[in-house]
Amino acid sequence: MSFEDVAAKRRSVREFSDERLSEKELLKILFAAQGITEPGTGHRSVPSAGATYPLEVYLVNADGVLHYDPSSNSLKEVVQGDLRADLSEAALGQSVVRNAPASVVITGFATRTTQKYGERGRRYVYMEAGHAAQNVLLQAVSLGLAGVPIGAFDDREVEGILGCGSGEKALYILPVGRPVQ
């Protein structure tokens, strides 16, 4: 599909099947979030300033919550069971974060950026996180899926359902899945 044709399909989609997506559908979708696109320098999918890379990439589903690793291109487990009606009532009780087959979380730690940029890397950090979670859903529409970027949330609970650590925020959710037809 070439990009015209997958920025033309691209919607905001809030119904999805029930079906899981597969591991090699979700690994895609998390590499066009803050995949390793050149392993010698390790330059990723999306433009970062100064190479700080602040981004974190979770995926909550049926299993748990998972944290992407860049450097494998896989998922770690952090928590097992599935938390996605905890993280639906975390994003102020929307049903599509409940009812999505997945749901990917970016963090930051604009502490990453700041070091290099001071208080402006902070701004830095938010356009990294719209460049991922553009790229994550135009690869969702070139996988004959869709999403939904939810911005409204209740940052800490959604750090505690994630695991976070100090310094790590909350910055968006972008449920997916197979829309309904």
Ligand SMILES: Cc1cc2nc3c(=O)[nH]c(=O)nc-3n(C[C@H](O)[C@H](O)[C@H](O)COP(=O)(O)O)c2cc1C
Contents of the next structure:
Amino acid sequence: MSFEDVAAKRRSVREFSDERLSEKELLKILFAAQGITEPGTGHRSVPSAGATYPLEVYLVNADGVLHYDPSSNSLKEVVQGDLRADLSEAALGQSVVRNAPASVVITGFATRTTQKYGERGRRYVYMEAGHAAQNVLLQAVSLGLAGVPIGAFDDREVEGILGCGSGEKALYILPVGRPVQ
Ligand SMILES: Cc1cc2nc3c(=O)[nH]c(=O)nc-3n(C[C@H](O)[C@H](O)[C@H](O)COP(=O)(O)O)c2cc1C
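Show the form predicted together with this ligand, please, the one above being the form predicted alone.
Every component of the complex follows; first up is the chain already shown.
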């Protein structure tokens, strides 16, 4: 698909079939969010202010919570068990979060960027989350899938579900799946 076709086809979709996404599909979506495209420098699929890479990416699906490791382009389980209903509650009960086969969740460590740019670095982290989220949504379309950006959620509840450490803030939830025909 050309970029124009992908961009034209992208719409926020909030109903998906129950079918799980394959590991290959999921890794392509996560690679779009934060994958390393230039192993020599470690530069990634999204730009980053001063290449400070403040973002972390998780997947919440029927298996549990998985963390994406850009250096190996792989997923590592951090919490076992289906927490999609809990994530939906944290997102003010939005049913798409409960029913989507998977949600990508983007978090950020602002200090990675504020160490270099001071307070202005906080703004850069939000900008970068937008870059990563758009890549996720466009990659979903190019794979015949769909998604929706979710900004309405309780930050602390989401951080608790993911098991975020100190200084790691929840930024964006992106449920993805196969659109209902
Ligand atoms: C920052 C941001 C937060 C959003 N939060 C939500 C949300 O919490 N729930 C939801 O259903 N849609 C959410 N949306 C999706 C918008 O409703 C949607 O993008 C808008 O209606 C335009 O439709 P389109 O995406 O199909 O072009 C959000 C979009 C953005 C950019």
